[in-house]
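First, one chain by itself: the form predicted together with the DNA, in structure tokens.
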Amino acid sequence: MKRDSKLSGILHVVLHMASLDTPVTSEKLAAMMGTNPVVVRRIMAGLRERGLVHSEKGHGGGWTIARDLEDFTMADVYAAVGAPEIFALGHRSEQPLCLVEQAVNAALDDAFAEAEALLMSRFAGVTLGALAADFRQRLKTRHQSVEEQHHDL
């Protein structure tokens, strides 16, 4: 299966907006995410859907952050990008007529939807806020493991 990366490319590219007070074009945000321009207009599009991010035409146009970071979630990128299939695995056929197939597929979908909302509430537990904090904390470690390498010589 190939996997859907649009959640993952998509958290990347708004977090590096988030950080620049500018509008920041689709050339740019593809060029950050090693995609073409069109990909991120497709994907931003529904972002803009749900009144996540503002897209503005012409001369200094682009995209921004249109809503505070502390006020989303991964959950809602997730619904943004379209809620795309989150298992790989599924069922040969959806409505069997087979007993036993229908067994089979009722302890899998229970299975599959405990874990399916337990993904939910994680991705409802992390605000774009908190990926931001994230991200600085990761600039800072490393900052200190680079002064740390210097202090060594």
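Could I see the form predicted alone next, after the form predicted together with the DNA?
The following holds one chain only.
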């Protein structure tokens, strides 16, 4: 089953961007994410609309972080990338006539709603600043520099 990795990918590149002093082009971000620059621009547009990133066109242009990472949570980024479906599981039929299937759907709906609420609560509790701090701590533990981690930029 193919998983939607858009959230993970954009969190990855945003944290790289946050540790850089220069703009990053859509082409470089696309290379990091293994996708097309057009896809990156579409995803980044959602982040720009919410004020997390800024873009400049032309020579020396690219994407930069626009606000303090403590002002944004994983839930904000999730919303900015279009709030993709969390679960690949679903109902066999959305409007079943069978009473057994109706009971199954009701139980699944309750479980899905509870799991989604828990996940969104967790996303809302993690700021991008906390993720950046975790990254910096991991760098210290490995005795690496930020530059060594940006080899793919």
